[in-house]
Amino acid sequence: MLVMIFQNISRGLASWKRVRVILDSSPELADGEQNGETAVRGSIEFKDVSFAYPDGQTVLEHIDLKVNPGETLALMGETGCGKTTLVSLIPRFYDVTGGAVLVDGVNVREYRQTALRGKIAMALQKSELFSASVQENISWGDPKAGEEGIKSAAAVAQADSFISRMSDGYHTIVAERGMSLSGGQKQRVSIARAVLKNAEILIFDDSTSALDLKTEENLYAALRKASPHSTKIIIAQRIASARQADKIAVLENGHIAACGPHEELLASCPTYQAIYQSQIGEEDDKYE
């Protein structure tokens, strides 16, 4: 018994030393003083932005891009070209290694992180749902929202119809990680959560990949009507998801190969033309 007690004490002391190192460490991302009050709402600008991970891998180089309030920007490019990394710099999940990211004309380093992220709502390709009711999962976007607000957000996300058919409607319990829902249903609940927040900036990171084209088209049409003043950034793999955006930025090897409306890129950008040609047989006919 004494030997076991000694072993437990030794392990506990070693663990406590490691925990103290973590508790005493300072966050790499230090808060600024900006409280989020700005004259402009929904503006995003990348000024000569470069980014490399701590292992030295350079992901983005010399990105210059501006999105005006209320505009919709689509990001396209091959897997691993830096699309998700680029949008992750907006809520300051990482700090740039060169240049600056501006939200509403203010460098993101100058914001308090809670104030900056309060301006932004995100829906990811992999939806994070909890073992709670559908209503509770959606209300994470705005805990103060009432039932009508939650249903309105679900309607925009094209989720109201399938939620209403569930055994207990919005009070139906979702299994851990959303295992009781299909991929498309999980994504729509996640989008409803983002819509409910009513943020200045909406970021959809390939969050409609499991939806059919008609549902996706209806979703973006409802979103334009419900949030006309919100700036929207859409990471997409499908031409049909991006072609209605105000402008499309094509990323290639960490650089912006081209940026402009669908028709302009179709006439001038070889990378975009290649994506279009690879999808035209399976998607464009359906979209038309």
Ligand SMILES: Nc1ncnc2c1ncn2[C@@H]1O[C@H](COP(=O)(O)OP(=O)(O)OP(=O)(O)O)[C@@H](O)[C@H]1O
Contents of the next structure:
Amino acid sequence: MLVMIFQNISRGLASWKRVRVILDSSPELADGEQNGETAVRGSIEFKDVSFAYPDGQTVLEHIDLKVNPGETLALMGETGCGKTTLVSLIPRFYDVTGGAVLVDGVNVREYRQTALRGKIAMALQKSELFSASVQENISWGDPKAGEEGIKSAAAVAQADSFISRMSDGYHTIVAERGMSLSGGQKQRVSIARAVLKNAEILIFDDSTSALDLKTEENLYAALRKASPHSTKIIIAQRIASARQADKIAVLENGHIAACGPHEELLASCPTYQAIYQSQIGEEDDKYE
Ligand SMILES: Nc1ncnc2c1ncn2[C@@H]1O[C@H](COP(=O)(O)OP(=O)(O)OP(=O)(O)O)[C@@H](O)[C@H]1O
Ligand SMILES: [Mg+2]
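Alongside the form predicted alone that was just displayed, please also present the structure of the form predicted in complex with the ligand.
Time for the whole complex; same chain goes first.
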């Protein structure tokens, strides 16, 4: 017995030392003072922003971009060009290495992180679902929301009909990481979660890529109706998803190659024209 107790104590001491290292470390991102109360609500501005990951690779250089309250910006560009990185600077998941990101006219470094992130709802590229009921997964967006609120957020996300058809409806348990749902169903549950938060800024990172065009169109129409005042950033690969936005920014080699509405880019931006041609080509192939 004594030997066993001795072993447990020495093991416990070793673990405690490791836990202490983590508890004693100070966070890399220092909190600011701003409590989130701003005169403007929903504006985002990138001012000469450059960013490199800690391993040294520069991903973004001299980005200037402004999104006004209530506007929808679509972000396009080839895979790996830095779209996810660009939007993750808005909730300050990382600090910029040059320039500044302003939310509602205030530098993101000046906010308390909870205040800044309270302004932003984000559906991540890899939808993170928990092993819990559908309802609990959605209510993570706003734990205080009632059943009605959850249902209407799901309706905006075009998820209400498939959820209602499941065996236990909103109480159906989702398998770990959403394994029991299809790709498009997972995406819609995470969109519902973001919509429920009812935030000033909504960011969808490739969140409708698995939806068919009709469902996607219905979703954006419902979203415009449900949250007309929130500013939306939509990362998309398909022109069909991006063209309804107020403006489209094309990211290329870490720079904004062009930014404007669909017609303007189609007339003036070679990269956009190339994306357009390649996708129209695909459509034609289908009908041949
Ligand atoms: N956490 C990270 N640490 C280091 N490098 C990273 C990290 N995340 C992304 N990168 C690198 O940054 C670059 C941009 O990645 P990012 O995820 O922003 O691209 P993306 O445009 O969102 O691509 P996709 O369309 O495939 O989602 C890539 O070259 C990638 O390798
Ligand atoms: Mg991405």
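Residue numbers count along the first chain shown, from 1. So that the term is clear: the rigid core is the largest set of C-alpha atoms that superpose within 1.5 Å between two forms. What you are looking at is a predicted structure, and each value in this text was computed from that prediction instead of being measured.
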Does S268 show a Cα shift reaching 2 Å between these two forms after rigid-core superposition? no
After aligning on the rigid core, report the distance the C-alpha of N8 travels between these two forms, in angstrom. 7.7
